[in-house]
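The chain below stands alone and is given in structure tokens; this is the form predicted alone.
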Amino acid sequence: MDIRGRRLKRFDSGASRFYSSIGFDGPIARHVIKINTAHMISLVKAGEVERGVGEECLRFLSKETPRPRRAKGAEDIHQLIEQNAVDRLGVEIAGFLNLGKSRNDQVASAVRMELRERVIRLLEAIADLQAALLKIVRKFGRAVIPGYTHMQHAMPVTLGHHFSAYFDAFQREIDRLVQLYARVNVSPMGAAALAGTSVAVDRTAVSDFLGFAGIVENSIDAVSSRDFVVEALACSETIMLDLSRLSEEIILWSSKEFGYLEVSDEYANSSSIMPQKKNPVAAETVRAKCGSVLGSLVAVCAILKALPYTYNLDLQELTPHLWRGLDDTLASTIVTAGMVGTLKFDVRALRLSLKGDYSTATAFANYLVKAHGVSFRQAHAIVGGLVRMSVETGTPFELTISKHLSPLSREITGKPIHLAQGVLNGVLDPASSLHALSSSGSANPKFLQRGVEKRLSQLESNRSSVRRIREGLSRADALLLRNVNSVLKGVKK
């Protein structure tokens, strides 16, 4: 019997192509069946099934594949599965398997089924790269870098401060998919259609032997919002604009001009014409999927943007939206943790770069402000003229101090400022000027390995979290099971 029913006459097999989700509803094949065999169950125990028809259909169930065979006709995987029940155990026993459901909420409750699982997966990827940010951090820590705004240099910092920053930035990532996962956590089986269903279905019980945290209040909003599918693109799209910052800064600090760090032959391409290159090709695939995913996230959005309540099958489009953008930022997150882990730092090249760059020139006028009593204004423009003779002149900066401080700051300020060449020196060097530094946060090595142990127990609460959240999925596989096995032995729990 063909499910369609006979409201309709024969399909077009071309418009049928056309607007079946069968080709993409492969991630969600074994949430449906789940989910059928969840439902089922609350019927036979509310008594709206007969416990031999509810045995036979949750028989069929526990053998169906996650890839079942294709019914001729079917729309999607929803039907697909029907029909192939139909099939085989015929109408009268299957055809109970949709009552007091619809495909509008089976289809919800199985998009956030595999969106959950994703963000999982999603969480242990990012913790997988930060604990590759916190390698580099624990081994190059101390080694004085320059910090750059505008892309000029600008004053040192440490290399385990600069990595640290996007250790903090991924955390943020986490805490924003953590959220997300309990606003997608919810599950909107019961709402049927759109406006709930006079079948007696235990929402909370369907709820818990899916796994969800609870249920989608309104029917009508249950099976409507896509909301949960914007957000997770735009958290995926937040992550890849990190990774896309933190790959580009790989491929600069890769080149000749910069020499700062190589990245390892794993994740790098040599040319097809020219035997001398190295090519940082994985970095520059994830700067480039970040245009992917925001792509995705954009057409998500277009098609939400008009659509009026309650469903419309142009929501099915927004899955392979979702799945695409989802894969690129996991497939991104997982390359960059092993690019990143493997990189490699030429500590000598990074101190060298530092020589003769003015970057100290913020310290010089602070010194100034703490040991002369001139005001910050005065001393910013104090500093600033030696540094344009120095430039002008080409002579290095302590010599153009040791000439022309005096001479300038008297004009400046109306008094002449005097300084020993060793107090000069300490003022200057980029590693004495970290230690200067004093506010919560900074640069300032003594910051470093507190702020390691923070972020390695920071780590640690992450993966934490991540495990909690699995063993509640297993624990609810668990209950399905036995609520599965007391059907099928006939034993009422």
Given for the second form:
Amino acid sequence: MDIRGRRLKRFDSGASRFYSSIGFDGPIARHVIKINTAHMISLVKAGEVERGVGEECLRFLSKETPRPRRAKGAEDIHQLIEQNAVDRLGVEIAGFLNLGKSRNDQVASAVRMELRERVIRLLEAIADLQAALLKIVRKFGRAVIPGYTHMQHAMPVTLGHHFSAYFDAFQREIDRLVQLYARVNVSPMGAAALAGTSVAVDRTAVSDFLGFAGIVENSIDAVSSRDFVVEALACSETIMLDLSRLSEEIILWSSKEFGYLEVSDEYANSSSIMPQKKNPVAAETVRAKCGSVLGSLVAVCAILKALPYTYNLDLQELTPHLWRGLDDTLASTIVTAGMVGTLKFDVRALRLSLKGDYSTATAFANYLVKAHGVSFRQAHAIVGGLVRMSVETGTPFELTISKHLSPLSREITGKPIHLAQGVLNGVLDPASSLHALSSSGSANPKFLQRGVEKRLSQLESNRSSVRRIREGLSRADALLLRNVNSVLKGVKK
Ligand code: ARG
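Since the structure above is the form predicted alone, I would like to see how the form predicted in complex with ligand ARG looks, so please show that one next.
Below is the entire complex, every chain and molecule, led by the chain shown above.
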């Protein structure tokens, strides 16, 4: 539809293809129809449009399924729907559709509505991933594994403690998305092009019909602001960063060098030439998508930078990045939930990896402080010296300790320390070292059960918040439908 306005010449078709959004307006099409519907109801109720006109428009909108591929030269989905209405009803009727609204408030509203749904789906997917993580904690939680710092064996922890940490990280992602949702879920409608309108539109009623929690008060803010797009992609990227770290561990842990786990067949592929291969390709793809989503985030920041208020067509260019970033994040979360839920752990390999790795050296040093009154720095020096001797001579740690603890402690502290073999074995055993951990939130297995219960109820409350959000949107749909029907019924044929 070539809305000429003040222009005399037809537009250049190459140029109009270049600045058209019709190719990527698909995701907002149904929202644009809903917005037109809600707006028309408010026009009829305010007496700005005659009921008969309103009825025809509403009937048209209730049947309209715009096909962006047959755009008839329309620049975007907003024009296409209006054009279809004009073709069907004539301009004397359909020409009222755009009274008191603009594509500027409409597109901002439609993008918010679509984003809202994607945030909900993401919340559900993250909850599924949390459930998969908890399943591991419950099934293999007590398995003792090496904890790493700098990718070196550091101290023993449990598999349950490790995966509970991921659960908690994803809880923060949920919290961030819930906050994001509240900022997305406000209606720009009624701001019109930028200044508001002299037409009597009931902004709050339109907002209610569309399921928003309220309106974006300032009309300029309503059409100009896209910080919610940046925030949505920033939330997506922090999710992707968490997912990429988890994926990287799955990739490493499934390698021959680690051998701690196996990815289930559904999430791996084979080599076209090497028959023995099982590649953790789903995890690799998640790791890569983290970079793609970052690209989308950077793109929207670069587009928004220094963009003057109010609406500029530059804003249109944000939308494909938004959908791409959210699609990648959702798909990555869903696949990771499936992959994590089907991981097969080799608990024996995990236990064996702790053999001779000195990862209870800290527990040993703490024991010397507690039982023998040396300072921690002195204990650190004694144990460090013993580890060096053991590594240099290739002698097992226990043997090195029984031979050299007493002379070395005398050298460092002036007093020899003697340890009974039984005590030593207890102190150096990875599993017993965990039981000595007493700080809250530590890897002591005695905290596992309570942690599982707490996280299970967290998961339940995550799921019920999403249910409440969905119910709110369904209630708004029902309200809109009731109002459409009441306009239609009020018309005498
Ligand atoms: N297609 C545009 C977008 O996606 C909305 C149209 C606003 N165009 C305009 N000339 N005011 O942002």
